[in-house]
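The form predicted alone is given below as one chain in C-alpha cells.
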Amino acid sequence: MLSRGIISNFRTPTFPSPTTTTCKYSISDEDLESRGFFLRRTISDLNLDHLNSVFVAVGFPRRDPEKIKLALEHTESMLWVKYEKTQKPVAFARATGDGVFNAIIWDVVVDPSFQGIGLGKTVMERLIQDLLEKGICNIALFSEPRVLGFYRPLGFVADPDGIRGMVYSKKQKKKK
C-alpha cells in the first residue's frame, strides 16, 4: 500500500523562500565532498545499470535501462550522489511535473550499505529546494507506510485536508 504525502501551500516548508540565495542543509556540500560524496543533477555520468542495482537493492523491481533513460529525460529535477571510491550512485531522487504548479517525487533510494548517514535527507532537501526555486509549491510523493516518518520532518503530511491519492489499477479477469 502506498500513502501520498504533499507539501502544500497550507503548510510552511522548512526551507527558505525561493528568493533566499543561501540555504542551510543538514549536511553541507563541502562536508559531503570531504566524505567522498559528490552531488549530481544530470544523467551525463550516471551509469543506469548501477542505478538499477540500487533500485533492486532497496526492493524495487529491476527496470529496463532504456526505459530508465527515457524516464530520466522526462524528469523535471533530479539529484543523485556519487561515491568517489566506487564511482557509483549511492542515493537518488527525481521529480516530474508540469514545471509550473505541481511536481511528484519518485524513486527516492539510498543504497542499503549507505543508509543512516544522511544521504536520503541530502537528496530530498536539495530536490525540494530546486522545485521551490522554480516556483513549484505543490509537491507530492508516494511512500510505503514504513518510511512515512522519514518524510514528515521534511515538510510532508499524509492526506492533507482529507485529500486521498488514487492510483489506476486495471484488475485482470480471472480465467475459468
Contents of the next structure:
Amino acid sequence: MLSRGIISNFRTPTFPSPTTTTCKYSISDEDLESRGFFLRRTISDLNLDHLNSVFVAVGFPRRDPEKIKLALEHTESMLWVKYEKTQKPVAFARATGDGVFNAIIWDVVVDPSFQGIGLGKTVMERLIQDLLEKGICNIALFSEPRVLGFYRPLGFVADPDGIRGMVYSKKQKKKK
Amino acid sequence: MLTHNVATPSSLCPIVSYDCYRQVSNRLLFPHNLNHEIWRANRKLKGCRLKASFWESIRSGILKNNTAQIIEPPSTLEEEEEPLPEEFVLVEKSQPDGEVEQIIFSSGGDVDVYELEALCDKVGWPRRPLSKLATALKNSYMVATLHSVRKLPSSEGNEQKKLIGMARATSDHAFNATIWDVLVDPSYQGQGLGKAMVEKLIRHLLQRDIGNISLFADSQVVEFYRNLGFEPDPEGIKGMFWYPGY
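After the form predicted alone, can we look at the form predicted together with the partner chain?
Once more the chain from above appears, this time first in line as the rest of the complex follows.
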C-alpha cells in the first residue's frame, strides 16, 4: 500500500551489529550519526509540515498541523530521527501518560523511503528506555495487526492476561 | 494501573428507585457546592444548565411513582452542545430518619490522595507511593470523581463527605485520551454509578474534541465497557504491553 521511493544516490546503510555489550541499543547513536541520522527528543527542531507528510505517506489521515502542535506540546516523551541531508524527520514516535505509572506510545512512523534499515527499532528502543528511566513501567500501545511482528521482538505482548485494548465508538449501539 | 474491575452489575439497569420526599426531588437538579479539605485547589463551579427534556424525564418519573431516580440523561443529550456542568448531583436518597445522601459527580479533579489510597485499598489494589499518586493525578487530563455526601436536616452545614469512586484520563489534549484507574467503592457497586461516571467522563472528553478515547480492560470488565460503547480490538488493532509482569 505504500510506494517505496528509492532515492537514487542513497545506499541502504548496513548498520553493524553491536559488538560490545555496553551498547544497549541495536544501533548506536554514533552509527546513526555517521550515516547522517540524528536523534532528537523535542519539538524545537521539528518541522510539523514535514512530520505531517510522513504521517500521510504511511497512511494516516492528514491532520490539522495546529492540532498536531497541541498534541506534541502535551506529549511527555518523544523521539525522532532527523536526516541530515534533507533536514527532515524520517522516523518518529511519542508517548503520552501520567508521567509516573502509565505511558501509551502513539504515532510510530518511518518515512517509507527509509524503512527497513532499523530506524523504527531505533526510535522505539530509545523511547522505551526514556520512559523506563522516568520510572514508568506500564508501557502500552495499540498495534495494527500487520505490525504486531514489529513490536513483539521489542518486548511487547498482546492481550497479556486477557487484558483487551478497547476504543470508544460513538456509533456503537449501547445496550440498555 | 490498568483499568480494574468496577461495577459489573448483573443487570445494567441505570434507573434505580429510592424512597424520597417529593420536596427533596427538586434538589436533584441543582449543582452542589462542596466545601472540604482537599489535596488540590477547588475548581470554580460552573452553572448547571439542563435541557427541558432532561427535567421532564426526571419529573415524569417522580410524579409516576414518587421516587427519586439516578440521573441517566436521555440519549438525545449526546449531541448536546452546551458544556456539561463540572459538578452535579447524580442521585439523592432520603432515609426515614431524615438523613439525606447525595452522590455527586465531579470532573474537577478534586481528589484527596489519602481518601483515594483508602478507596484503592477497599477494592484490593496494591499500594502505590502517595507522592506518585498525587503526581499521576496532577498529570492527568481529567479526573472524575464520585463523592457521597450525607447530612441530617438537624445539623445544618454539617455534612459527611467521602470519596466513593474515581476515573481518570490521560491525553495529549488533541487526539487521544486513555482512561485509567476506574474504581467504585464496593459498598456502592451494582447501582450503575460506575457506568454513569465513565459515561460522564467520556462526554466531557468528547466535548473537548478528543476524538480517540481508549482504555485497557481486564477480561472480566470487557462487557461492562462494551455496553458503554467501547469496542475491543477495533479492526484487529491489539493492545500491547511492554514486558508485563504477570
